[in-house]
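Take a look at this one chain, the form predicted alone, written out in structure tokens.
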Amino acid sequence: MLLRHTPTEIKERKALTVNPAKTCQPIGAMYASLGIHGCLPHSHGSQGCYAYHRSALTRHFKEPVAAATSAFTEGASVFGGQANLLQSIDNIFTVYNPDVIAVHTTCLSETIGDDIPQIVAKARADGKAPAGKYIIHANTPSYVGSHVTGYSNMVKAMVDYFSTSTGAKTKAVNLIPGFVEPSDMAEIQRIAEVMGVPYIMFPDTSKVLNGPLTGKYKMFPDGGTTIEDLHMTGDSKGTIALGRTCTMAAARALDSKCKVPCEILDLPIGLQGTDEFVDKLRLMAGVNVPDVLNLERGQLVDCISDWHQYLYGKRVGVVGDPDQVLALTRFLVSLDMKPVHIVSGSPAGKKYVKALEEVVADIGEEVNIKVPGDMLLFHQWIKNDPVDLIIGNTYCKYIAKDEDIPFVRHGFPIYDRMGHSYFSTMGYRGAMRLMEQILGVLMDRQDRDATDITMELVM
């Protein structure tokens, strides 16, 4: 009984979060600039904050997380940063070579209020950045949004520093995807590919946290989006960003940037979800959807009637990242189960609660939602109306833990299984994949709960 102490009387807080359904900015930036090829990301902070960054991503994907830090102390803490983050700049392209620094911001620069294009612009004054090499930014305070907001901050970024119009259209289509998985990155090129539909993903993390184990030691991967491929974006037809809290901000800006018209559309996850992005793609690059495509959406349609009566009319609770859960809600409706304690950590805004609220109108109960939220409301949601399941991070285990619930792992950070980094949940072959997790889990508990009269072979 981990959270035995959890209280079913439900206060209000407003200042007060307990166990958050989120983490912090740079950690999402820190992300995001892994998806370009040859780039090291670099924290402007202290060690410490370094630290955890680089390792919540390794815990996740299993994989050595490379990034490099301001390294403040009490001088930097009180003078200001710029001293340190001339001496990176001069370290790390002496040492490491990238064709790329991302500095992104922690909250003691952000406090201390350094001024991030002034001090780089004075490191290429001073000759500590050789030409043809870059350095680009994101301000990242930890104190404002979350994780998701870092990434945000850091794809607009990449629009801001590299995308260029020639004034030469191509018949590319940019691909914006949203803080998922390697393997969603790499299903989502996939299907483009697979529709004959030439196209540019930025960022795209894909064969970087989840490359090959080779026996050769590479400081970059092979993977992420090259900086030729960057300036061309603004060349591009047009632009399909998945997920609005992640990608609204860089389609904008390239839209605005450069006049490449984008298309903002929910993750590709579940048949609405997948649907929607192939039926976009095919409009914006004018292809048709392929044999094969097909193939896959009659799969999933004969595993959604086939596995329907396991499925129908199981109550849920969801918590994680704002464009995961809407998907993934979408996704337990069509499937006629019922999200009934849905949280956020993130904020999103009042459009994207009324999105949600539009999603589960017609389940038949009431359903709580909270965003941003956090996971002891969660918690006490589930001590006062019970579910069926529970759909979420690695931290949601401590709760289905003492309410003996079943637990499908989705979303970052998962800490304590495998496979995420390669195995997708999106795309047609990713929602079979999705649901046979939630059926697997399901299954086992009628299975543990079975007497042994009420044992059966076949389910």
Second form
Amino acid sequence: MLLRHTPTEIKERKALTVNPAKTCQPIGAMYASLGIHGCLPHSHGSQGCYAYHRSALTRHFKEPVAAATSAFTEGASVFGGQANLLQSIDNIFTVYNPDVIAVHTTCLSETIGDDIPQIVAKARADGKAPAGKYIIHANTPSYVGSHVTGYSNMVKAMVDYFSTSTGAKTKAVNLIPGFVEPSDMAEIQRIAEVMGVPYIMFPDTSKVLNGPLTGKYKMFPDGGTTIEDLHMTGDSKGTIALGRTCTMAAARALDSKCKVPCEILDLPIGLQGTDEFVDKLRLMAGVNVPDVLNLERGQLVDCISDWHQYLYGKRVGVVGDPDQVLALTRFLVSLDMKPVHIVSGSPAGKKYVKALEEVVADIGEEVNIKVPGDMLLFHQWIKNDPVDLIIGNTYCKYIAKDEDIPFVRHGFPIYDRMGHSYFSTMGYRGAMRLMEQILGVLMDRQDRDATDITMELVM
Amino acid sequence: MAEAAKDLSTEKVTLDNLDPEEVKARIMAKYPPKVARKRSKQFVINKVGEDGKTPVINANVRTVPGLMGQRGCCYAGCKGVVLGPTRDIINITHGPIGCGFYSWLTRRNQTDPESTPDGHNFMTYCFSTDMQDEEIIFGGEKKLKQAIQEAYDNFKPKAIAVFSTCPVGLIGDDVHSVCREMKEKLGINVFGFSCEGYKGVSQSAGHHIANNGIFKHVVGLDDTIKEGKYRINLLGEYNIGGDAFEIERIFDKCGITQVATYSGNSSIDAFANSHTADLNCIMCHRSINYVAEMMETKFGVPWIKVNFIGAHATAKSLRKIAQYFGEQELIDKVEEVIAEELPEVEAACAEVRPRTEGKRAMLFVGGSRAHHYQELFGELGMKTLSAGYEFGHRDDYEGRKVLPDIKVDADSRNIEELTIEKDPERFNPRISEERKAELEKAGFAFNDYDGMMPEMPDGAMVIDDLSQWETDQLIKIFKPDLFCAGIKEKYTVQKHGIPLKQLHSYDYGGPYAGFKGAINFYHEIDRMVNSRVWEYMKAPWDKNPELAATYACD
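Complement to the form predicted alone: the form predicted in complex with its partner chain:
Shown next: the complete complex, the earlier chain at its head.
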């Protein structure tokens, strides 16, 4: 047994987190920064932070993750990290020459109270930041929220630093994706494109964290939202933000800064989630939904009807980030599946829990929900009340193997499978892919458990 | 004689038909002057003089902010590297959630819980106090205490260790007093480490702190003498991909008993008992020499440097162990095992070698692997153009002979040096002074490590704490056939069209130690340097870019 010590008896824990379903803010900020074209994320803390974040992101994406660090020593921790950050800025512009440095803080620099704008102002005054180069920052203390909070804070920083309003509105719609895969960002853009909607997506990690192998390493890959586009977000006619915990802060900031009205939606996972997105985008942009999307929608509905018997009534455990968990749960319920154990590792507020409760209100079973919770509790629930399927990140495979339960990887991190960064689980086509994955593991299980007599050729 | 020496010193060295000094100057030219001065001292062209003397390299010095290197932090060295692979303790990370999360199962230390009677294994779990802003403001000791209690209530472990992350040191939580209190209360061993990430200049500080902690709180708690005639500890072997299992297989075959491994496949019970071994064998000198030194001073256990990476290095290390014990029975048995194991290894090598001969490698990893793996590349007929450590010290490069010359700077001075004295009852010199002298006269080296540089050719570039810029330049200038580093560098290098072998995680393969490991490595390197994938980067239309057009009348 991999998790041989997990007690079946659930005792309340107040101080000890075991097997977290979240990590800390800075990695989310680093990920978001990678979605700006020509940007080098910078971790203002000790070098372990950036080493861990780069490692985790690299393991997940199997791609280069360039980022720098202030490399605090004990001295810097006592006297402040100004000298380190100044030196870092100088070195980065001299050696690597990005267009933007996106500084995020850490628990270390937050605890000592380093003032990033003041340090950046000094760097400018000292001539260490060349004209035309940008240094933006987000405060991302690791002891508040989680990686999704860090993502949210850095996306909001993009608005704070770049969005400007010239007074002349464009036809573009801002699309702010949550902490999702590059493939998801690409799929959301594709939907806007087939609808003929001009858009600015920020951040945009597609073609950054799923880039090609050409024999030429580019520290700053072709993808990412350009500075020019970021400036122009203030002139867009509206914003659609996808996934509340990750994008609401930026969307609201853009509204109050540049009067760009926003719609804040769930992630477009599954039929209803995608319907809402397409509908809002259609109305905001004033376009009709093209045949191609109607075809995709129809295909998804067709698939649901074709395969419903294998999904109906199946009990599911879902663990992950709040936006994903909510959207996935809604999708599962729409397939007549029963999400019975639900954990979000990140805190997401009372409204969020209420929304989740509403989604599962009619499934006809008691549902365990814990926000924030951890994977030990999730495992304990499963031990006490088994499920037919687990959906979560790679760490769930230890639970899935011990309890012999079919498992679909979704969310962050996925360290052990190919696909997530190339094939989206969003939009109608993404929903079909997700169904394919779910059906694959459920039906593999049926085949595995079938006897010589009950084996089915056609399913 | 003097003239000959002069000639030698002016002789122009080349590296891969290039002038390494010129290459170095080119790479340094990009840096701001102050940075260039600093990096130049960490970027050395090798030249081995008489008695293995090499140029001085600056190492274990502060990372230059903004350059992007490979290093991690003190916490990573302490919790991640040294204590992480010990399966039967609950390791609680005291701090915000990230540090515990990132060090959760990511280092591939295999372990076999069935090899200890209680079967405890907490390595698949991540325990954290998940510190919140309220603890940053009001202190985290109360939460830590409660977390230790909850760990005990839920899991009943025999020991709990606590690892401090950056903010813990800053807000002044006294983890050690909390641990003492909880040890008393729970009646199990509870101990803490002040391994805040900002300490020292790399993981290395964390190794030292971990060594100190284990020595202070665990080593010597159990005096039971384990059965076995030739009883050793293997130090600095972390069982990545099952390396320690392969080494153990060989030891078993030779009749050598392992009392403890630090710390691959390890158990805290074995640490407690490890001072009863008769010899400490060190693999990774950097991460673990401290425990060996302290064990020798306190208990009289001598230590030697060994290397089980490479089939011939393995044979050499086994012979060294046998020579130490000096029993003909063991010497014969070791020879018998080597004779039995080597043919298969040599056959595998001979099969692969025509495809690897002459290929050029670069290795930048760890504090010993960049040295040890040169052995295996040598067996494959491959050349090491350049190598360096992530967190090594001068002695790992130049050998322990330079120890007296190393200046202790402020960052190292902050790491506690334990004062160890002879244990009045338990100190027991394992070999007599006469026997030791006799062995040394025969060329046997105790407490010694020659380092990486004396074994590298003149002209090779030895680079400490390699930066991203330097990596890119080395690749562009030399186009090596293989680059060895870690996960952060992996895809950066591969985007250049050059394979990167991870020598931390082995790219999820292995084992590479010992005899069977060598065979695995030969096949893996053959796969990597001869993969077809590197031919696919250009599409046919890029290779033959003649214009395609249609006639207007079509």
